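Presented below, as structure tokens, is a lone chain in the form predicted on its own.
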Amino acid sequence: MGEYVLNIAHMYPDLLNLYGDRGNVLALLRRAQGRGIEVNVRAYSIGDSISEKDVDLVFIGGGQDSEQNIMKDDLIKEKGPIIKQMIEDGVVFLCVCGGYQMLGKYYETYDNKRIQCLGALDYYTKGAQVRFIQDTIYEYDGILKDGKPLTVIGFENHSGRTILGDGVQPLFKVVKGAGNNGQDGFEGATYKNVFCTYSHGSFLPKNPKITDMLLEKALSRKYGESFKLLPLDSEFETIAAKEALKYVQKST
């Protein structure tokens, strides 16, 4: 066993894995292993019990409505109480699209059918007939580069319009794209150590600084605030991000 061990919970990977969302877990795995950190990835699906002591970082991806309906009761009724406690205790979460929506209060379809969600965070989502489908550019002021907010690359494909409530802050500022609802200029949500985004594609491989931020938050929570990640080469990720940025800017 290495000096440091990271336990990642991949929630419902058999049901929630749209548009390469599994790549987020692989990015976390590789960038942790590149620093000599031992990583255990465990899949949790319907009927599996989860305990906070076994988890340092949780990933919830996106899925089609039919797949989300299959696992919704398990998430809310079986795993809901412990997930809510984990959130309040500061466990690190990354939630993408459907996973993002399901942590909120409810999802209301465009024909006014309300689907109750976990209610762990104060926001709700309303569906629309027109989807937001495009490459995106965001700014993240939680990480500064040369004194400026970090540029973040993503891809959105969602019909939901998410409205944030009390105590929940937007994760990114939209430079290009629709974001949460196409109106307020923000994307995603953050609360304590929960980070939610609509970005598929997959998100983390193109954004290594976000990947490292999540790793450092999870490991510093476990091993103490003095924990810092060792430097790691990001040449390929940086090249991929620059090329993606060029492509998005040309298509603007």
The other form holds:
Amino acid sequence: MGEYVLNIAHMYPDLLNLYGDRGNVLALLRRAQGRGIEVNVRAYSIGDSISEKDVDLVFIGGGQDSEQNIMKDDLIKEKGPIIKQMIEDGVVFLCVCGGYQMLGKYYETYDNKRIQCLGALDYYTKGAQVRFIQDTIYEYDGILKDGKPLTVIGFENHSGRTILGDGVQPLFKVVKGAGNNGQDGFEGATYKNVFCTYSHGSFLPKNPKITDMLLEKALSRKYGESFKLLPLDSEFETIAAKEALKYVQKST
Amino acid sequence: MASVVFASFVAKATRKVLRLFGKGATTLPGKLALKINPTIIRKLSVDKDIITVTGTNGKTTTTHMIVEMLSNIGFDVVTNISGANLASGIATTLICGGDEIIKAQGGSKQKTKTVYVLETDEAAFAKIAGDLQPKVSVVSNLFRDQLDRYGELTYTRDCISNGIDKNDAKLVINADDSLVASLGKGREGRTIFFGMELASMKSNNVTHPENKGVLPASPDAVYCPLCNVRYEYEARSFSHLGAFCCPKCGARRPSPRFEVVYSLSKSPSDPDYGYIIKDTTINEANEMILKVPGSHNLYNSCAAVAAVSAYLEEGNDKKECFDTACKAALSVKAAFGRMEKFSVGDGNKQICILLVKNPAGLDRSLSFLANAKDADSLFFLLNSNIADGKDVSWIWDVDFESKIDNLPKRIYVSGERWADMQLRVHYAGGRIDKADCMEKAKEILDRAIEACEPNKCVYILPNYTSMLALRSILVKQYGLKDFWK
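Please show me the structure of the same protein in the form predicted in complex with the partner chain, now that we have looked at it in the form predicted on its own.
Everything in the complex follows now, all chains and molecules, and the chain you saw is the first one.
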């Protein structure tokens, strides 16, 4: 039994599991376990009730349209009020792609059909015909390295264009890629301890500083502001990020 | 419109020239011919007996099995190579395939036509199934596969469904895959289901439950699309394959006509694994030997037996056809890149290539390797060219974690995205012996073979374009034949 325990809620993993989203949960698990922290990952799917006291960190991934249609009602009607409360209370969330879009106000399809979303965060998404599918590079000024914003590496695959309102902040500045909408040069959104991004798959594995930030926020919320993560080797993560960056720069 | 004769002439001439330069010429000739005459596939298919094989996993293996079986039975056979499964490759095969007939074993006994066995890409199937007018269409399974290229899995299913509507081929389809099985709905008269026997699945689930990892794999198609309710499974073989049932509408797995009776008390990873295939309509059972190892190849073998039986059956005795198909399956060999082994070094070491291009393929290969007694080491190669899918995140969908303890301890990694794969193995809990870029692939392979113990095997797991790159290394260094020969 470890001194510290981290409870991760993996939302709808049987439906929202595209493009290696599972890797993000694995990264949280490995980098917490590596520091002797006990980790419980619990799946919450349709019909499962969720309670704030059982959860320190929430992960919501993206799904195929047909799969998101299956779980959307459960998220909005059943779990919605509790999730909104958790967000206001400062529970740490990482939401990717569909998970990102569904926390917003609404999603308007390409043919102008409006699909109501959870409405927890101040943004909406419009569908478009052209998909953004590419490797991406961002800057994150929430973590500084030698006084400079952290370079983040990702992969985006989305047809939705997300437009942020005043109630949220963009998460990253786009260096390469389309980001939220291909227009304003920003990617993702953040509000309190919620972090939303279009970066799929190996987002956390290749960006261990963000993994650590999420872990530290979740655990310091639970164990007090003085909680600090122990140092942990990032050799393989760093090599993967460096090589991916080289690959992306070479192919453009 | 230019004539078929002219289009064919251009294709054949192109092929001759390309072959002079050492190229495979498996798609360009057909591409040109289609430009000259877009109806060429339809025109050339008219008097041919064609069997198509589609689905996200196991296409190549199943196609190859059907080819060998028909040849064993006494047919001349023409087929396409796995990389040439779009309209262009299939047109090339229809035009030029006559030059590369796989002759009937022991001379042609049948005075019938040459059989064309065509591996067909899922999206291409929708476009050309009407032109091909196949006698038999096999659909192996539907797993997530390069979604950035193909889109959603339900879309792939609908593509295949559209294709099916354009002909009246007998459908040989997987009963255990809910997405594939749904293709049989409303087409009962022409559908032949294959799958695992329920009693076998049930008892194997009890005696050999799957290892639980730290996180379950990302599943496909586990909800009833009509009711949006999670399927219940009476028994499972692997992933979303099994005896599914919707608790709301009661839709359930159709009972297969051809079913596999198997026991995991022996391992399908071992050579010469014994099992049984039953034809339930005539209550016949034949003892079989799995010629291409791995539990997933039980599905491919059963699909091949079902397809060949269905092809032979036209007006013939069912039992005779079933027995002939089963017998022909007993001498099938592995295809290149699919469990085919080569001796290297002083001949007492082996290498074996397992193409893995999507999560289901990697999952099944790891499951096979966790039980392969001769596995000395693993060598992963990962590229992300257009033909592979630009997105390498699929390697994270696989439950690597539950298998790592039973995998060989020596693991090597290469390919253009070697560092992604290295991190994947690291997070799975594996230790890397050596990892480096594609330029170093040959050095790493040499090192792996050098370290390999006598009478053991280095298992190489590339994805598509890294396999092609590796193949040219193997051709140079070990004198393996070129892939189109």
